[in-house]
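Below you'll find only one chain, the form predicted on its own, shown as structure tokens.
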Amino acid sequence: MFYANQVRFYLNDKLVEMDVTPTQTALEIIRALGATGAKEACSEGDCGACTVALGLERNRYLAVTSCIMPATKLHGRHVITVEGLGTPENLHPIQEVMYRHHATQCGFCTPGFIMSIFCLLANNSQPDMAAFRKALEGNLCRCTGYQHIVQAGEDLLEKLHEGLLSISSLFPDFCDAVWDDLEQSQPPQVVPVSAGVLPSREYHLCYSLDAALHALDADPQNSRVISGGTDLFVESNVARRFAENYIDVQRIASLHTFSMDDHELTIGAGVTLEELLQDARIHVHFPLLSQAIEMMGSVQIRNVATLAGNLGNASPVADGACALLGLDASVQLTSSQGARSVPLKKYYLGYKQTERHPDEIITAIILPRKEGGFGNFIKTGKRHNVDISSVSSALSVQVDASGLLTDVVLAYGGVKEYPALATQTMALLQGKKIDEILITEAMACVEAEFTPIGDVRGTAEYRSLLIKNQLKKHLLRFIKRGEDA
């Protein structure tokens, strides 16, 4: 039997109640309902043409790429598109300033830019230009109109800072009425549908861990656990690979816990990358992780993606997994039989193969606290952000009173079938004091540890060069305490 989810959400000021199948995307539904400002271009969440504002609660709207968002996730949410902000006769302030600065060019990407700017201002009442640029890192302009967009941003922020424009005036008038209704939302109804040519049977939008585990136990071999879906729905769009069943854990409250004591940090599997990036505790106590997350995807991706998803998808070039391995993390795996903790260095078994059993869900990631040491993350890709790494690496060390390295952890991504530790190089560095001779020896050692393959992101020879050069950069940054040599 195949099923659809009967979802209820608002698209701008209109209530929508409809059945959506497991593999339909939010963008498909939004465009079918007439909001065609959101465009499909890359189908991978890279270009931002499909960006919409997703309201999770009153006055909290996140920029998301709707082309890789499952349509079922719209249930109980408020979606604002460019059509909901203004009309040709009555432009929204953001639309007006973009128009006045000739920042529209061909206009294909403009709605995505406008929605990203709207979400920036909805969550930050006093942004600076650095924040403005950061908010647009996931939006591509094919006509190279960036300078006009920047000028529009400067004008907009100047008006905000001078009090000529208020944040409250940027929200459409219908928002309060929408949330008065949505705050009463219930879980979606599940209805049978004709099998037809549907590639997937079920999509479970779970609100409790028990419900998710119950759904997983029903068919563990053919089910995929999904949170942000930023990897899985790229596979669906591009490679046309689908799971028979999807089990969505993003709305399970217990997975959004985030706690730290004197010994460790516990990150719930539902905590998003952007939430981690904005948390001061990560910046202060785990700067290596902040460095990695800042280079992972765009704001639209980080608003929904999770570290647990990085581990669950088990990509050999997952930046989050490389950083966590460098921090000596453990992963908590939970089934209906109970929970267990597995050191991340023992989690990977082969390409896309892990210690996680088919009936288990990743529920938390645990990082030991090691105060006073040095941590650094490096990523090399064709673009600084929003790109898959050619090679990434993470170095974490402590230093004793004599200046000797202790607790050395060196991890790499993109160099073998899964993120891996450079154990021989770690042993070489352990108990040593960094000098020019040791750096040269360590570079030769780490280059010999891995035999990378060549692909579209780099030849084997190029990756081998990156492996040793990244280590040199780590060690030079250690000497200069974080500054590039």
Contents of the next structure:
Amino acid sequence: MFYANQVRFYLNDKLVEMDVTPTQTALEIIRALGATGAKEACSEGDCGACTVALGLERNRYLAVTSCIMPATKLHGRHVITVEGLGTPENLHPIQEVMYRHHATQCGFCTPGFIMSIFCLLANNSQPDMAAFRKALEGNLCRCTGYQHIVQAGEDLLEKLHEGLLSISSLFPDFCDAVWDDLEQSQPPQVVPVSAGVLPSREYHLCYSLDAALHALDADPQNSRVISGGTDLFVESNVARRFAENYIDVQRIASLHTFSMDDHELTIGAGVTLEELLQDARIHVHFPLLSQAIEMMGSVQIRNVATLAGNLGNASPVADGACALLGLDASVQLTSSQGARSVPLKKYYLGYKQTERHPDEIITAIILPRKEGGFGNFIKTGKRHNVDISSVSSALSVQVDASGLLTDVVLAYGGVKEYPALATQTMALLQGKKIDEILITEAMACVEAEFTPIGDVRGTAEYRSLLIKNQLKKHLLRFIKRGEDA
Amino acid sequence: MPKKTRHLSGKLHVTGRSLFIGEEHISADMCHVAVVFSTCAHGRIISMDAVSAKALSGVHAIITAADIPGENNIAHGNNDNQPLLPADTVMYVGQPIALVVADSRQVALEAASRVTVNYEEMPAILSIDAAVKANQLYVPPRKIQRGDVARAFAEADCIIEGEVKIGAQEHFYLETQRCLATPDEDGGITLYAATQSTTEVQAVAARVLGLANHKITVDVKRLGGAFGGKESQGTLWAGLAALAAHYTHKSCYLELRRIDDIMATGKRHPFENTYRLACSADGRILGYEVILKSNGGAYIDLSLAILERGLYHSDHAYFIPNISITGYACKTNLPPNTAFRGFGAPQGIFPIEIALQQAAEKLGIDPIEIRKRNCYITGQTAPYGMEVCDPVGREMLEELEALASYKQLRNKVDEYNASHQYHKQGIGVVPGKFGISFTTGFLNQGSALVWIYTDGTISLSHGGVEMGQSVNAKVASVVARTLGVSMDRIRVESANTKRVGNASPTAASTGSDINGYAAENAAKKLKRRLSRMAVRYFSERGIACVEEDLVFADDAVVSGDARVSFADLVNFAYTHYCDLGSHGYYFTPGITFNREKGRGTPFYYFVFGAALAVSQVDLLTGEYECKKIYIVHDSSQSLNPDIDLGQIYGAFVQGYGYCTMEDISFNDKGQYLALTPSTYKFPTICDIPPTFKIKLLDLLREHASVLGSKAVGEPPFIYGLAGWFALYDALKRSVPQGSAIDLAFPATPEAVLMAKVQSAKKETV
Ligand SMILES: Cc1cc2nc3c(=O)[nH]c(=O)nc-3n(C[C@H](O)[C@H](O)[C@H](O)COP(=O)(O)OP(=O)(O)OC[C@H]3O[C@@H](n4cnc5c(N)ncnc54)[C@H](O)[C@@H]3O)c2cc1C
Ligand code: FES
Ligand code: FES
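Given the form predicted on its own above, produce the structure of the same protein in the form predicted together with the partner chain.
Below: every chain and molecule of the assembly, starting with the one above.
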């Protein structure tokens, strides 16, 4: 039997109650409801044409790529699309600057850009141009060369900074009424209804860990735990690989915790990458992780994606996993039998194979705290923004009183079947003082340690060069703390 | 006033109200079409099993070549024979071999994925080398020659030679290929097609369905980007949708997924070129010999015209007294490569630019200086015998030096390099000279249809297709200026074969030239008629005037103190039996070319400009960043400077992506390896530097187009090459003087690092 879910959400000012199938995407639904400003141009989260604002609570709207968002996730949410902001007769201030600065040519990408800008401003009242560009890194335009969009941004930010425009005036009028209703009708539960459609059976939107474990226990082999869905829904859209059951754990409140004591930081599996990036504790105590997350996907992706998903996907080029490995993290796995903690260095077994049993859910990630010291993350790809690594690496070290390295951890992504430690090089560096000779030795050592493969993201030869040169960069940065390297 | 007009659909675009293909004209029983693609680069179809696909609920039909009622050939305007669906032999991976028609897109895609095909594989030719060896050429080699090349080399002080391999480029129009086909009552079909060429789609759909052209209507309101990728390549998908609608008698919609679009459609042609340059000691070009070889893919498509444009641009901005240009168009088992902004010119231009760059190094001359010394001057002719009219390459380079404060910039970059070990900066410069006109002469014609309604508003149809370039705004502004009316009186209609038949493709940057002239001609006819009416109008009111004294401006017609509003005059004209509809036609005069002799006048005029880029390279990883861009561009009497700027920004960035990060190769099975934007990377907003300056120039000239304007679509694409030269220069600064740098095209971070490493290896040998 197939099950569709009955969801209830708002699309702009309209209440929608409808059945959606497990693998339907939010974009499909939004467009079918007539909001065709949201476009499909890649269906894998990479172009931003489908960007909409997803309201999680009053005044909190996130840019998301609706093409890889499971439609069930719309339940209880408020979606604002470009149609909700303004009309041709009465342009919204963002639409007005984009229009006036010729920031649209063919127009196919334009709604996505506008929604990204809206979400930037809705969340960050005083962005600068660097933040403006960063907020649009996930929106591709093939026509404009972006410069007119940049000029529109400069104009807009100037108006904001001069107080000619207020953030609150950017929110459409209907938002308040929408939230009055949504807040009253919370907490909603989706209702499964039977329907005969392709190709998956069920999508469980779980609100408690128990419910999730129960659903998972029913058929662990044919179920996929889903958090942000930024890996899983690319798989279904592009590769047409579908799971029979999806078990969505992202609404489980107990997975959204974030706690730090003197020894460790525990990140709940539901915490999104963007939440981590905005968290001062991560910046201060685990800068390496912030560096890595900043380079992962675009804001649309980071708004929903999780570290748990990054580990769950077990990709050899997972940046989060590489950074976590470099921080000596552990992963907490929970089944209906109980919870266990596995050090990340023991987590990977082979290509896309991990210690996680099918009936286990990743519930937390635990980072040991080490004060002082040095941490650095490097990622090399074809393009600086929104690209998958050819090679990535993370180095963390402590320095003892006499200036010698201790607690050396050096992790790499993109060099073998899974993110891996460079154990020989770690041993070589341990207890040493960095100088030119040691750098040369360490580079030779690490180069010999891995035999990477060649693929579309880099030849084996290039990867080998990156392995040693990234280490050089880490060490130069360590000595010089920045500058030329 | 019309000069300041914004994008006519701008307000619709920014509010999401503009409708694209598949978003309107939809009926409740519309079917979705999915394509079964060949997975084999060359082979015979032995069997096809569609049983489990047919069994899916919601599947209406599976359609193959046997179901084509007319002639199974979609080749247009050339002598090739390209099937809509191959009956037995597949020629490339991604070639459509069957269609599934179903209730929903999901069911159609699922069913298509269940169709299994068995092939008898045949040897596939993929590379240019293999094609040349097997003599798989579309035509005998083309040649253009002048002077005595051998003597030039004998007398040269400096000889440069080399080989360049230039990769393909994916269009990545944001809107993938698509078409909605709806049956008409009389057996005809209306196609809402993603095409730059309504005429070609009409003719081909009629041919494959065995119908007369007049039974096929093609309507295009707007495209979500095209860049040449929908000039000929929209035809296949429109033909398939038409076939599905004809077969099922239902509305049928076909929309490619991105991954299928990249897999199955042609790209910018890869070229492999060898060059030899002979210079005097002071850097003057004495002779140049270049061989261009293009990878055309499995059907000829536009390969010949593209090769020709490559040949005609091999001299680029430079006068070369002794020259030999040879071109090969190779037939391979890749998707047929096709038009892409620049149309072969970038591949023809790159060799002379790298050769000059290397000559400058060898002779110790500044790279801008050597280019200036060789720019065409008045009276000189191109290798194919046409005089290069209004040559301003040298002035452009001088303007560029001023705009970028070149001397200071060079000093700053040198200072940076002196103080940085692991990062180096470089400066790249290229001039631009781009010939305007279709090199296929008869395509240089446009038409327009203008109706003035009795309330004084205007409906304008013209042969151009709007794809973001604002051809509609430009053509409308020509009408507005001619009739002295405001832009909001004018509604530009969709490109439709019923209103404008036999339209040339909107391509070769000619859209606003030929259609703008045609619209001007139509508007002038109306103006003449209205002038007669105005004289009558005024005389009935006791005011004597002559037609010559009338001024059409500000939505009124004025003679001295007398004035009639445009709307009143129109109404007067209508009630006095005046024809208020008019068709305008234009063809570009004097375009001829003799292919056997390699002589003729392929262009009406040239567009000049120049660009400079500063980039910074990370010598440890090969990554880079573009720091500054300066461009000067000859826009003459621009119809709309803001629109022109948008075209230049966009073209630069597309050209910059082409020569840097845009990397699409294929494996030995003929499959492209970067099929999605997760692997095919083109610039984001973060790749564009804060300093991105363009100066539009209007140098006095004789040769320009409608209302003194010039075409702008393609010429600035060339400027992007400055990005490649900036990386090349940065790498040069990282190695000892005189060491060679062999930088690939595109210069991906990997290519940059490998160039650096290989140069160092050569040094130590
Ligand atoms: C445009 C784009 C850009 C991207 N860029 C990057 C990048 O730069 N670097 C990078 O590393 N990745 C990148 N990714 C991949 C992806 O975003 C990350 O891997 C992300 O961390 C996945 O998180 P998620 O919550 O969305 O995972 P999901 O898709 O929900 O799940 C991924 C996998 O993890 C499993 N899983 C999820 N949650 C749990 C759980 N709690 N317990 C057990 N298993 C679980 C799922 O079953 C699935 O196998 C990108 C993806 C896109 C679409
Ligand atoms: S369609 Fe490209 S990101 Fe959604
Ligand atoms: S305007 Fe065409 S893709 Fe951005």
